[in-house]
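Next up: a single chain in structure tokens, the form predicted on its own.
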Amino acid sequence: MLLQGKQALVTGGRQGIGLAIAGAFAAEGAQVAVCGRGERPEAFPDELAWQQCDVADPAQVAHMAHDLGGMNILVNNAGIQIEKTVTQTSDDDWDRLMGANARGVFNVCRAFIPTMADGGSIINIGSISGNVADPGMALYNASKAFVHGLTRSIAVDHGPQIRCNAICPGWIETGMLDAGFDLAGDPQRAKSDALARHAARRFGKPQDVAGLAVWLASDAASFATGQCFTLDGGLTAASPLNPGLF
């Protein structure tokens, strides 16, 4: 129970990575609320609480600060990917995209780091797009870039009353997974290449995410603060030879 008595916050946790962390959340003992744009999904695990939120207005962030009061633990999740090149990138599609990315992770900050606990955690997730740029990924990649400064400027600015990090994940299977390699002329054989890339010779899951995350979160990780920690199963470690032709 590395989390007991602790208040946890997943923004975007209706599925994937948010809802694998806000589950190992609770199962590490900590109690969980979870936000999205709507209402609380059917079936949704009952252990979980849930506040409905726009991350990207920032009134409606303060509002929920002020219902949920002070955090032990703050985790920024909530995301879009758009697949387009900048020529091809509408301000309605920058407005989207940045409103969720980035602005959205700025707001919940501001509006949590004045009353989280000392001993705090925040965690970001970042993405290796933030690091190398995936194909027709133009704004997803840049704003994943800004969630990794604003990383280490919160480290630097609120330390040691709060810790913070980013975790870097790779391609996990999730949706956004395969709306990526479909940009490819050939999809399938993207994906198996892909594959072959990685040493651990399989995608991500969001458990594997969430695994990180709850040492992030726990009192283990206390000497772990602006890092981004890359979870990509060797993807980019490796050099651009494919080592599945070897």
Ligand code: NDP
Contents of the next structure:
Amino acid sequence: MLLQGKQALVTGGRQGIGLAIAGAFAAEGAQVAVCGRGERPEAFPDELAWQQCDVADPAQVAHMAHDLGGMNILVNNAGIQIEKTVTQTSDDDWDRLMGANARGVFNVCRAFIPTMADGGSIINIGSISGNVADPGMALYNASKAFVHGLTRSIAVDHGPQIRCNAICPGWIETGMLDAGFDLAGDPQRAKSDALARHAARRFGKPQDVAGLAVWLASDAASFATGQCFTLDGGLTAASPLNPGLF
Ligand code: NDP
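Can you give me the structure for the form predicted in complex with the ligand, which would complement the form predicted on its own we have just seen?
What follows is the entire complex, opening with the chain shown before.
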């Protein structure tokens, strides 16, 4: 029970990585609230509290912070992906994507940091796409680079009371993975090629990210702050040279 007695908020936990993190926190003894844009989903786990909140809206986030009070653990997971280059991107795309992925992280941190308990842990879900550019995802890639930068600033400005780290997942099996590979001319071939470039020879699962989040949230990680932890099955450890030619 690594998180016994701790209060946690996970943003965007209706499904996917956020839901896995929320479930893993509850299994380790934390009291967990989850937020998302709609009503509480049907058949949502009883042990998870639900808050309706669009993280892109500062007023809704301030309201949620008032409702929930002080947290020990904050996970900024809510995010969307838009598969477009810069020239394809509309103003509305900018507002939706940067609203959730960049402004949302800022809104939640600004609202919750003042009441976070000493020893609190913030975990931002970045991406390997914030370090290397996935094709056709210009604003998404840039939004994740923002998350990595904000993570370091929060760690520096709010330590030692609060630790702040990012997890940078690679390809994790949720709807986002399929949407990414659907961009390829031959999605099946692109997937097989990508798998061959993973030292782990598999894509990640939401539970893989949850395992690292539990450690970062726990007191066992008390010396870890200001870092971006890559979790990608070894994909970005490999040289970019085409392995098929060697
Ligand atoms: P999903 O699309 O499955 O989940 C995203 C969640 O975010 C949804 O539950 C959605 O809920 C919520 N959300 C989106 N916008 C908002 C908003 N404005 N306010 C509140 N909630 C919001 O994606 P994943 O689980 O795959 O992704 C989770 C995080 O992990 C994202 O930040 C993503 O960028 C990141 N990531 C994912 C990778 C992958 O391969 N899957 C790789 C690297 C990073 P609702 O629509 O109900 O509001």
